[in-house]
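Presented as structure tokens, the chain that follows is alone, the form predicted alone.
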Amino acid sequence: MSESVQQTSVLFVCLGNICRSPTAEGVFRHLVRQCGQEHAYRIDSCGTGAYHVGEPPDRRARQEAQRRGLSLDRLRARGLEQRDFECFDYLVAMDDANYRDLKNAAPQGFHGHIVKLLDFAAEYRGASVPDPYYGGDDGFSKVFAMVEQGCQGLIEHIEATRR
């Protein structure tokens, strides 16, 4: 008989949901799959702006993910919804502006956690994940590395709270 684990829900949030937050969603999914914990998580991503609803992640984000052995191809952008505050335990902002937007949109009595991803990455603690959208391909590689560190640290944090 398998041990029952309470599922933790995690929502990654950036501005448009086509670069940073889908990258974080893909990386987080990959990491929890690697440690056999996918049953313990519900994972999604969204944007604070609804600029790209229905679109796949940026081509450069998908290419960088593919170079690193994972796929973002099935993901589609969506906007933040008020019900997300009821459905997710962790709302994970990619930068200070998204963090402020989440704090301002959170309903009174919200009991989840609004955090910044890089607060879980020792090397980048306190920093924001830069938006690579208007830059070159190398920005996506840098973002991916930062997101990996943040996601690994977030998993470690969540797993430590389960004990």
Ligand code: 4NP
Second form
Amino acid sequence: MSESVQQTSVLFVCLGNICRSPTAEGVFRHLVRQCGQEHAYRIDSCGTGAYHVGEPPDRRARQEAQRRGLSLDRLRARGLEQRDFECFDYLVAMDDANYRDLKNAAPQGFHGHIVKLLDFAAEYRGASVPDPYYGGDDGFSKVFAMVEQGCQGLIEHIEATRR
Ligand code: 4NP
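Next, report the structure of the form predicted together with the named molecule; the form predicted alone has already been given.
Below: every chain and molecule of the assembly, starting with the one above.
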């Protein structure tokens, strides 16, 4: 068999875990698979709020993903857990509030990385992925495009640090 690879674990985090972070999870999985690196990653998503635990992603997020050739149908929402700080190398926030919540919840001595997804997208650096939940369907298309750029940049960053 091939030599063992150090896995990098990545947790995408938003508020409800039904719109942005499951989209990011699905997109990241897809991109990693496309470059033949699925063995090198452990990927998950969660929400800082517990409003939708156990639910599949929002119908509009699933439809947008389907339009672009991937499925989010099997994902189910879960809340952030304290042990996530032990289990993941990268905790990836969608917006400033998620980022702040993660920073505040991180235990002392946490050695992983808390980052914002769009800091890895040249076009959107410093920006947040807007919450599309209360808007129309076009919000989901915008979110998907932003998330795609962020995920691509994050993969490039991780692969560069692996070398
Ligand atoms: P998400 O969007 O954080 O991208 O999953 C939201 C979904 C639900 C709610 C807020 C944001 N909510 O308040 O129910």
